[in-house]
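As a starting point, one isolated chain is supplied in C-alpha cells, in the form predicted on its own.
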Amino acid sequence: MENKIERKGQVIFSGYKYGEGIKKALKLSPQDILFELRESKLRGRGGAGFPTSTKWMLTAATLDPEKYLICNADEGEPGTFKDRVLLTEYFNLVFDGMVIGGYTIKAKYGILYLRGEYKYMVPDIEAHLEKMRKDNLLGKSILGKEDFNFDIEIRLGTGAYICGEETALIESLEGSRGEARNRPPFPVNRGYMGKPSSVNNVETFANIPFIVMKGGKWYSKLGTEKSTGTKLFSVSGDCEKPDVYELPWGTKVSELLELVGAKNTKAVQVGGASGQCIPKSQFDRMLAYEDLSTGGSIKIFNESRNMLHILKNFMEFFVEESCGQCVPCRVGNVKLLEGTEMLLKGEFTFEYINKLKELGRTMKIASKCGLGQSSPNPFLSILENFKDEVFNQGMEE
C-alpha cells in the first residue's frame, strides 16, 4: 500500500537505512541509550505525552528478568491515520525502534497490538519481521550479541476504542474484556501477565532510531523547549489537501491551515473527538504539549458546518465506546448527549446546561481512565467557543 504524504519533515520522513539504528544501538550500552533519550526529551506520541526515557528507565530498573515491550497500534481515535502510514510504508523505523527498545529495557518479548480493522496489514508486516530474522536483526543473538534475544509477535485487537488506553490494551492482550485497570500498580511494574511492561505508540518507536544515530541533543533542538522533535498530523475535513504531515512541534494552527489549503474555516478540532474544538480567534495558538496537545488528529470544519451536529456526532461516539466500568463515564456521556439533543431542539434552560458543564468538569476528575477524563472536552469547548451559534440557532430543521 502506498500513501500520499503531503509534507515530509526533518525526522521520520527524512530517510532511513534499514537496520542502521540497531547497529548503532548495539555499540552503545542501555544506559547510554537512556541518556540520549533523556537528552532528546522525547514524549509519547499517543497523546498522553509521558516522557519516553522515564518509562523505559522505570521498566529497565525492575529486577524481574521477564519483561515486555508493547507497541500500541490500536489507532482508534477518529480522524487519526498516521500510524497506518508508518505500518504500511515505514516498517524499518517502527520495528528497528522496537528492537532498540528491547535492548534498552532488557526485554526478550515484543508485541505489536494491531487495530482489528488493520488486519489486512498482517501479511506484509509478518514478511518484514521474517526478513529481520533472516538478517539477524530479530530473534536470537541479534547481530552476534550473545546476551540479546528479542522477537516480536502480532496480536489483533477487537475494535474497542477503550483499548487505546494502555492498561485496557493489556487486559485485551491477556484475553479479558478491554477495561482500564486501577493504578498503581503501573504497567512498568506489573503489566502484561503481571510482568514489567512498557507500552509505547507506533510513532514513538519511529523516532527512536534517529535519536540513537544523531543524538538526543540534536533532537532536542527541533520543535519547542517543552515539545521537542517533529509530529505527524493526520489532517482531514474541509481542506484541499487532507493527508499526513510531519511538522515541528510549535507550528501554529493558522500555518497548518494555510499548508493544507483550508478556506473559510470556522473551527478546528485538535486531538480527535476527545480533543479541543477551537474557533478562529484561537488559530494563532501553537500545536505543542504546552498549548494544544494532540496525538495527531486535526479535523477542519468550514462555515457550512453546524457545530451542534458535530458535537452530537462526538457524544454519540463516546456513549457507544464507553466500557461502562465507572459511573462518571457511563452515565455522564449519556447526560451530555441528552443535553446536546436538547440544545438542537431548543428545549433547554441555562440552569440545566450549566449543570451539565459542571458534570463535564466532574467527569474529567472522577473518571477512571482517559476516555471519561477527555470525553467532556468537545462538549465544554464547543459550548464555550461557539456559544452564540449554540444558543441562538433555535429548533433543529
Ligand SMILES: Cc1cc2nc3c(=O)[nH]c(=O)nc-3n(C[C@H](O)[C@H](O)[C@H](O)COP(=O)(O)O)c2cc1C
Second form
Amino acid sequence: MENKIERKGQVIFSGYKYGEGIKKALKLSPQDILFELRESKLRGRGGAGFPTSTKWMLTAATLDPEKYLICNADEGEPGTFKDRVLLTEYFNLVFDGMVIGGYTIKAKYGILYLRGEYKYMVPDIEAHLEKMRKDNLLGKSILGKEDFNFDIEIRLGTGAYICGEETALIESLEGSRGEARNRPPFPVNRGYMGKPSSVNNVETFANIPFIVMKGGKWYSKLGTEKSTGTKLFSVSGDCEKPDVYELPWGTKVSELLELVGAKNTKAVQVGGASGQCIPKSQFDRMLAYEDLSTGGSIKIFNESRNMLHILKNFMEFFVEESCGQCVPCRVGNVKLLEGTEMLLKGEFTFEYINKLKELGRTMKIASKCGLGQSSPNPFLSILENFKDEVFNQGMEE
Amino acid sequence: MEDKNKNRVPLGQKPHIVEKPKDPSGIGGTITVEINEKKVTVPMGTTILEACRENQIHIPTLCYHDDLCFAGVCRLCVVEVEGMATLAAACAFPITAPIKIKTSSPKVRRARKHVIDLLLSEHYGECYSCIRNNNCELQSLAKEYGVTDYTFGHIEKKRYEIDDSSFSIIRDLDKCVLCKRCVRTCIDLQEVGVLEAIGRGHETHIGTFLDKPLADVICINCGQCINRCPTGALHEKEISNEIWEAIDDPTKHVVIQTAPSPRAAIGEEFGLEPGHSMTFKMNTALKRIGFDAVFDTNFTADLTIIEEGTELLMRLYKALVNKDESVKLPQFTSCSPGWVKYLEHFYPEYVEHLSSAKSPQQMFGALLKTYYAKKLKLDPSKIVSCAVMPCSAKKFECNRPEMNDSGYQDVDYGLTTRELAKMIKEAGIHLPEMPDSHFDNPFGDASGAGLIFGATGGVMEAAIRSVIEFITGDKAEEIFEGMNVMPVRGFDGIKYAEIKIDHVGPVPDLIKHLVPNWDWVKGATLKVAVAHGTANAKKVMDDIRAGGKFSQCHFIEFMACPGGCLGGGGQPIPTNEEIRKKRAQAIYAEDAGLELRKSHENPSIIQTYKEFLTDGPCGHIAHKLLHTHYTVRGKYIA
Ligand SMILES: Cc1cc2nc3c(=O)[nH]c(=O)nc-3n(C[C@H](O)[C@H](O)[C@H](O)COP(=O)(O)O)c2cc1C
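For comparison with the form predicted on its own, would you give the structure of this protein in the form predicted together with this ligand?
Complete assembly follows, chain above in first position.
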C-alpha cells in the first residue's frame, strides 16, 4: 500500500538518524528520561491521552523484575492510518522509542502487537529488528550497557477492533478471547502475564527519541498548554488531499479543512467512529485534548451526505465490534442502531428517542471499557448537532 | 475453604488480584472508606461488593457468584466512586484507597434499570412458561427495579435452537444473559472447559467447541453450570412427564430409589432453610404421588462398600502377596458419574484404576429387575425403575449402553431433586407437612455409612468403617471417636489420611473364600485421599501422573461436584459453600443418630448375599449385575 504524507511537521517527520536517540538515552539515567518526559507533557497518542510519563513512572516504580513494554499497533479505529505510515517508513523512530522505553521502565521484553491486516509489514520490520540486533541496539547488553537487555517480538492480532483496547490486547496476547479486563488493577501493575506492563501507541513511541534528543522543554513549547507537541492526523472523506498530516496540537478544524482542500463541508467526525461529529458552526474549535480530542482520525463529510447514513454506518460497526461481554455495550449499541433506523424511516417518537439518548449516557458511564463508553458519542453528537436533518427524514420520501 | 482461584481462568478474571493482607490488624491492613456517607473500615483489597454486604447495603448482582471468580460483565452492581468518570463494578473493584462510594445515586439507579431493560429486551419467552419461574435472578431483579413494561421492546422470535442433545443438560440460549457463570463454572470451578463465549458483538453466545451439540463434546454432565445459571438457559432434561405416565399406567410397577443428598436439600424447594433432612416425609410424599415402592439408595451404597471394599482388598492382596504388577493402584471410586466421565475424557489411561463396582444407583437398578422382581413375582419388563438423585450426570449414567445387565435398562429414569420437588408440588403436596413413613422391603435397612455418601469424604469414611473392622476385628467406634472418621470430613478440596494397621484379626466369613488371612497387611499403612470438584480431582490426577504423593495412595474417593453429591448439579438452586455446609451437617447429624452405621452390619445386605448374591462379594453373580466397565474416551472430538 502506498503511503502519502502531505504535511511534515516539527517532530515526527522532521528527520532523525537511526540509533541516535538510544545512544543519547543510554547516557542518561532512567530517572533523567522520566524527568524529560514529564517536562515534555507528552500524552498518549492512542486516543485516551494519558500522560506517558505517569504511565512509565508507575511501571518503573513496581518492584517486579519482570515487566513488559507493549507497542499497540492494532490501529483499528476507522479512518486511522497514521501508524501504518510510521511502521512502514519510520520504524526507526518507533523501535528506538521502544528501546528507550525499555531502558526507562527496566523491561526486558518488548512486544509489537500488530494488526492482522498489517501482516505484510512483518518481513521489513523483522529485517529492521535484525539490523538493530547486529548494531547492538537491541538484544543483550545494548550498546555495551551490561545490565540492559531488551528485545522486541512481533505478535499478530486477528482483526478485532476491541483488541486495540489495552487490556483486551493483553488478553489476546495471553491467548484468550479479546475482552477488556476489570480495572483496577491497571496494566502498569498487573498486565501481560500478570506482570507490570506499559501499553503505548505507535505514535507515542515515535515521539520519544525527539524528546530525548531535544529535551522535554523544547517539546512542551509545541502545541498548546495541555496538548504539547504535534499530532499525526489521518484525514479522509470529502476533501482533495486525504492523507496523513503532522500538525501541532491546537490547530483549528477550519484550518485543517482548508489545508486538505475540503469544500462544502457539512460535518467533521473527529476521533473515528467513537469520536464526535461537529457541524459547521463549531469548525473554529481546536484539535486538542482539551477541546476535540482524537487518536488521529478526521473524517470529512460534505453537504451531499446524509448524517443518518453516516450514523447508521458507525452504529453497525459498534454492534459488530463490541466484544459482547458487557450488557450496556452488547445490547445498547443494538438499540441505538435500531433507533437510527427508526429515524431514517421517520417512524419514531421523541419520547423513545429521548430514552435512547438517556441509554447512551448510561452506556458512557456503565460500560466495561472504552468501546462501550464511547460508542454512543456519534449517536449523541449527531442527534444534538444535526437536529433539523435527523428528525425530518423519512417524511420527505 | 474451597479454592476460588483456579488455574485455567484467564488472568484478568482471577479474583484475588489484589491480595488481602494475611493479618488485617497489622499496620496498613485496613482502610476506611465512605459508603453512602457512612464510614466503614475494611481489610485492604476487600471489594466494594464485599464491603457493602458486610454493612448491610444491598447491591444487585447477576454475573457475580460466590463460588466463582469475577467477570464484571453484567454491570448491574455498578456504583459511583467519587472522582471516577465512569461507574465501577462493585464486584470486581478492590478497595486500596480511602474512596467515597455511592451505591444508590440517580446515575447508579438509572444505569441498573437500563441494564435490566436491555437484558429483558433480548430475553425470549415469558416467565410463566419457564422452568425457572419464581427462582430466576433476572425475574427477581425486574421486580426489585419495578419493571412494568419493556422499555426497549421485547424479542419476539427465537434466535437459537435449543440444544437437547445431552441426556443430562439442556441449553436454551434464548434465555441466556451472557453472565458467563457457566463458562467460569466449567473452566474455573470444574476445570472441564466445555463452554466458552463464541462470536462477537451482538452475535456473542455461549457455545461449545465448534458449536457442537453438548452430547458430542467432553461435557461430564456434572450440571454445576445449571446450579449457577441465574435464568432458565441451562437446565436438566426433565423426565417427570414420562414418570407421570408410568405412574398413571396400571400395568406398570413404578418404583423409586432415593439418594441421601436430595433429602438433605429438598426442603429448600419448599421454603425451608438449608440443612433440614426430609427423608421420611419424602417417603410419604412419594407414596402419595403414586410410586408403588420407595427404596433407599443407601442400601446399595452399603452394597457398594462391600463390593468396592472387597475389590480393594483383592487388589491389595494381588499386588502385595502375589506381586502381580498388573494390578492398578490406587483404586478410584466410581460412584460419581461426572467423575467417571471426566476420567474417561481427561485421564483415559487411568480407567482401570476405577473400581469396577457400579454406582449405588445402578446396583439398585440391576437388583430391582432381577432379585426384587423374582422375589415379588413381578414381570421385570413391567417395572419402571426411577431414581431421585442430586445429580444431572445420573441421567447420562442410566443411559449408558452397558447399564442393562438385568436384561433391561437397569434404571429407567434419573430424576433430579428439583424435578421431584416439582412433582410433589404438582401432586398438591406441601412436603414439610407430610407425616413420616419408612422405606419398603426387602431393602428396608440402610446404614449411616450409606447415608454419608452424600458428602465429600463419605464414601471413604464408609469404606474405612467396614474395611478397618474386616481387617482388625476391632470396632470402628473404638478406633474413631463416635465412629466419625474426621480426617476425611470437611470441605478442603483435597484430603489425605493414613491409617496404620498394627494388628489384624480373623477374616470375616463374607470374604473368607477370597483371602486366607490378614498377615500380609500387618504393620502396613493404609493411605487414602479424597477430592471433590473435578478441579481438585485434576490436581490429584496430575500428581499421580507425576508419581507424587497421591500415586502412593491405596484408595481415593473422587466426586465431580464441589462438596460431593450434596452439591450436585440436580440440587436446589441457589448454591454456595454455606448452603452446602448446612446440607452436610444435616447428613452427618442423621448418621450420628442412627443405630446402624456400618455397611457390613446391614441385615438387608447380609440377607441379599445369602438369598441372591450367593457366591459372595465380587463373585460371579455380583460381577454380572453389580460391576461394570468403562470407556476410553479421550479429548478428541469428531
Ligand atoms: C475500543 C478501543 C480500541 C482501541 N484501539 C486502539 C488502537 O488501535 N491503537 C492504540 O494505540 N490504542 C487503542 N486504544 C487505546 C488503548 O486502550 C490504550 O489507551 C493505548 O494503547 C495507550 O497508549 P497511549 O498511552 O500511548 O495512547 C483503543 C481503546 C479502545 C477502548
